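Below you'll find only one chain, the form predicted alone, shown as structure tokens.
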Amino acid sequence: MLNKYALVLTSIKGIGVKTFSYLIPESLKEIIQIGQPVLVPFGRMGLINAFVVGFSNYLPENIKAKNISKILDTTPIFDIDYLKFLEWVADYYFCSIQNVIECAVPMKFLNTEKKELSQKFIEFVSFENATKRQKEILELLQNKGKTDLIEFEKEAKTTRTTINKLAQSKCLKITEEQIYRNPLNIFKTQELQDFPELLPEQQEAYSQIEKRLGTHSRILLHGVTSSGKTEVYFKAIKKVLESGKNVLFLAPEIALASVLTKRLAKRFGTDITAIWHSSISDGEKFDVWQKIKNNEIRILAGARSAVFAPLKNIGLIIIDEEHESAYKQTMPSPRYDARTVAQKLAEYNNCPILCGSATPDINSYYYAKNSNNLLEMKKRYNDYPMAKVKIIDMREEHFRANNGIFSRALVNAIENNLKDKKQTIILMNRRGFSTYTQCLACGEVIECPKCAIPLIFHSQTQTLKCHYCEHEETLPEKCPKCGSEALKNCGTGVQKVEIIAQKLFPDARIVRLDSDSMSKKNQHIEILEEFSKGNIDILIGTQMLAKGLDNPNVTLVGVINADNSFNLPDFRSCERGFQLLTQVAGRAGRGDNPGEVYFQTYNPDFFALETAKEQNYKSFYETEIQAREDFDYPPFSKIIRLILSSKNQYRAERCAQEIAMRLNDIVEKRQISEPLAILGPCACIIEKLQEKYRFQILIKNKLEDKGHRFILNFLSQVKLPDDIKLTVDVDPLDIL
């Protein structure tokens, strides 16, 4: 029996992503499929684009369905298996399938103009009304003929915006795909690199991975920094490609994904390698999506969103730096963790998932150790020694009248490094210039008007910014409370470190790398390439510097205020601090020259700092896992965090209390209060965000899937007033 109605997904300005039911005309019933793009009538908007996501034969009596007008492409954008995968994500993370599809499928694919993007040509029609500069660009482009646009942009010293304006002014006819840069061309290479012979420890790890290919297993490759994990990944990829299957390779940050894709393209070829992350344009995503659909892409690399790309026939999923919190999306919904989603994807494809890190997530190490899937590489590549770490007690520095943020030992080390023509990395894991602005007369700290947190001063723009809601205001001349002019920017951010470093080392080439310094697309790639070429002496930045940089000329690493990460009121703060310090220490001494690392701290005897100094993961793990077991934190439970928020503080708190009371009553009646502990409600640590007061309930679930389904079923029956918002965060990475 053929279906009567099709459920279609639309993306409409002012309404958002919604599904609607439409009649299927007789002429389309034999050919319509899930995943096909269609044209449907929608009120005054006329015909709009949509995706088919389901079928039915019945509708409520009060709904009168209209006919689908046209199928735009008989080849589906996605299939039923892919839709089932997205439905699992929606169910696990307690969100709508619309939210998941919106996250997974670029909604601008609904634009039918993208269907014309297969044509690649540049046509010159007229030089009339063109400026002198425009004529120069057009003449250069005309001489080049059909060219790689990214190379043209460099040679013409122009941008896509300029080219687009030329197209709009009819000086140049150019297809939309030419305006979008093909992400594959960034990694264009002429000659493929050879595969080096693996060292014994690498070969042993690879052999164990090879045995697990073709099976569903979660493997953890725990290798110290610079142990050569990437070469083990590449050998495994080669084996998977030879078997006719494809590979998904995830990295935690866009910058790392870009560097990784470049290396993959050099090793396996540009034609079969692609990159996917949130910062590539819709045109680029469309191009990659089409190649994936045609099975032209064999290796897809990217940040967390790449886990939703419809890559088929997967034989291996690799998650590099698997400990990184960047794999978790905290907002907007779906609040998914790419590592968990990748685990489900591996299950669907019956393939192994290979996770690698020098500082694995505590949960990952625990499960791998207890399932006999832990592989270890304890030596650096070619037996290079680990960098020597020195802990600098900043209390002694202040006692000796050094009130600066650089210790004398670190300054001397940087000066010697500059003389030796070696490179230095300085880590300061705080954005901005200062961490808060305070009135010295009345003690008032200037806070965000929408959030209960101090505004952070940014020196380049002379403004105060909130990094949670993006509120920005000019630095006031007087205290808004008492009118005093005694305002002081207190604390230290990475911008301040950069300015002080420039004064201390005026002849050094110093560059800052953080999210505030990247003003244009792919700037992080340019900075990292300049650093790898030796054109930067000192690279200063936030935590993105601690990941994946492999530069043998870096022989010195300095950490300003190593205590930062340990001071957060969160059960994972020790783990994160240890991981960050160990990772950044691993950037030094990766070549023939030994490395030195300086941790500047006010708490030199702290156990996580000591174990990071020794780069002793096992010692840290044994201490941390005992604390987790004592307090029933993961991996000994699963956590679901409920946040009730409202502009009315009293109503938000009252609503949280009612939900907690109802949930406690049910749990006690079923006598499962011990394996399903309900904590709270209490005010969130950051009590107010974006003008809304927040109260949280933490649920520690030791009943696995049964407890998960029980909680989400309870929440599905909760009805809230319009002014109260419920946020469900499954497996949260913080409780701030």
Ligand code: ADP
The other form holds:
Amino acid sequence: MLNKYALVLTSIKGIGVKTFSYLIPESLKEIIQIGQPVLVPFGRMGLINAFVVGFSNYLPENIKAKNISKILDTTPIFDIDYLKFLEWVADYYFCSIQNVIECAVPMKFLNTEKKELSQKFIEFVSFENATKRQKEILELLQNKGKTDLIEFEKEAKTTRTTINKLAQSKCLKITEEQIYRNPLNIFKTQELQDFPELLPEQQEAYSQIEKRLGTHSRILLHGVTSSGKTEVYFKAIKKVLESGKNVLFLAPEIALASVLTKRLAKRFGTDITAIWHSSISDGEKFDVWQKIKNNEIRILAGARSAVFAPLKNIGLIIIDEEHESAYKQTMPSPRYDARTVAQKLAEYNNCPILCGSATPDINSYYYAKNSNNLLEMKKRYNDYPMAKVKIIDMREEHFRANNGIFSRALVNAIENNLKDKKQTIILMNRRGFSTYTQCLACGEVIECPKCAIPLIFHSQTQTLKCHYCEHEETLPEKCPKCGSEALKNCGTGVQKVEIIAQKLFPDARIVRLDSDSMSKKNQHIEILEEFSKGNIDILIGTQMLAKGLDNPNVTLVGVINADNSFNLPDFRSCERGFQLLTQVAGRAGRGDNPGEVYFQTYNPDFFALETAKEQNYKSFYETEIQAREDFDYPPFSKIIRLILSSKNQYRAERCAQEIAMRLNDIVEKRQISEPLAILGPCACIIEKLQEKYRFQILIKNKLEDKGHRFILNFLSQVKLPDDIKLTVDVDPLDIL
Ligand code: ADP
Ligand code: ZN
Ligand code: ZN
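Following the display of the form predicted alone, present the structure of the form predicted together with the ligand.
All chains and molecules follow, beginning with the one already shown.
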């Protein structure tokens, strides 16, 4: 029997993404399918766009359903398997399916008017009618041919009005062209690059991967930086494509995904390669989506959201730099981890998932090791030696009356490096100028009025900024508490390091790279390009510069306050710190020049620092995994984090207590309180965020799926008053 009602999904301003039921007219009953875009009447708004997402013969409540007006396109945009996959995500991360669809399916598909990104170009036409000043501009253009308008404006130091006038008097022509941010449209591949012969170690890794194709294995390729992991991936991709299957390739961020896509296209061809991430234009998403559906795209590369692209018939999923936390979306919901979702996708496709890293996630390493899926590559391609790491004990520096941020050894090394015309990287993993602003008279530390967190001074803007919310204020002249003028910006941030470096090395070309130094999108890509062209001597930055840089002329890396990363009150802080230091050390000595690395620290004997110095992952892992086991942290349990937040501190706390009590009652009754430990509630480490007080309950689940379902079932029955918000973070990356 044919269904009476269709469930359709809409996205309406002010209401958000929701589903509604509509009657299916007789004439449409035979052709209507899940995934089709349709038109439906919606109150005073008239006809609106929607997708069909389900069918039923009953209405949930006593409502009068209206008719679906029209099927816009009989070809569905997605199918039922795809919806099921998204449903799994919604279940696992405890959020609504609407929420997941909103994140996965470009909702702009619903808008009939397609807005494209466009770019304006100008071309020289003639000198007729031009004034003397205008001629200068036109002369510049004449030699250039067709030029991007914005770029040209900058270069010719002219304004849009001038250019428009010139266009009106027919001296030049303005054309508008559609552009996509797809890197593949920027260059054309002529000839495909050859595959190099693999080294024995690479070959061995490859054959192990080949053996596992067609099985649902979770492979970890642990290879030191520059061991040639990418070539191993590429050979595996070739094999999978030959077998008629497709490949999904994830990179932790958009910039890396773009670089990767170019490499893939050069090897496998532009026509079968595509990129997918959150900031490609809707028009392009639509194109890629259609091409994927027609099976024209064989390799899809992208950042975490690419895991939701409707790629079918997948034979291999590759996750490069798999340890990166950018794979997890923390805000907004769905708080999904692309690595976990990819695993589910691999299971549906019965294909292996191949993770690669020089510093794997502790969990991945543990699972791979215990399932015999761990592949290792220990040698750098070309046998370049690993950079030599020196640990500088800053306590000794102070003892010898050097109270600066740079140790004498590092200053010497930088000076020598500048002399040799080599490049230097300085890591200071903290944004801003200082770390807190304190009144020396009364001791008051200036905090964000909305969050219980010190405000941080930014030297460029001369303001205090909160790094957890948008709050920004000018640096007060007097202490807000006692009125004294003795305010001091204490501690060290990356801006302070930059200013001091400029004083120490006045002739060097120094550039800072962090999220504050970028006034426009993709500026960090530009900075990295300038750096690799050799136009920057010293690049100073936060963890942003620890990734992906592959620059043979970098021979020196200095880390200021190497302890910084270890001191966060979070069970992953050692892992994060170790990864950061190892990655940044790997930036030195990629060419023929051996690299030198300096870690400046106040805690030289700390195990994570020592193992990072030796670049000894295994030794780090052995110590860390023992600590995880001792405290039942992942991989020995899975964590679900509940946060109850409210403007009313008392009510948030009471509510958290009640939920914890009820949870404790049930687990005790069922005698599962040992494998399903309920911890808390306690105030979050960041107690107050954006004017809301926060209390958390941590659940350590050792019962796998059963425990997971148990908790989520419980939570689905929790009813909260309007002024209290419950945030559920499944497998959280931090617990701050
Ligand atoms: P990783 O991803 O492990 O850091 P890459 O795959 O980027 O390393 O390899 C490092 C460098 O070595 C690259 O420039 C790459 O082209 C080169 N390379 C790796 N393997 C080979 C090979 N078998 N033949 C020739 N060049 C190789
Ligand atoms: Zn004061
Ligand atoms: Zn704040």
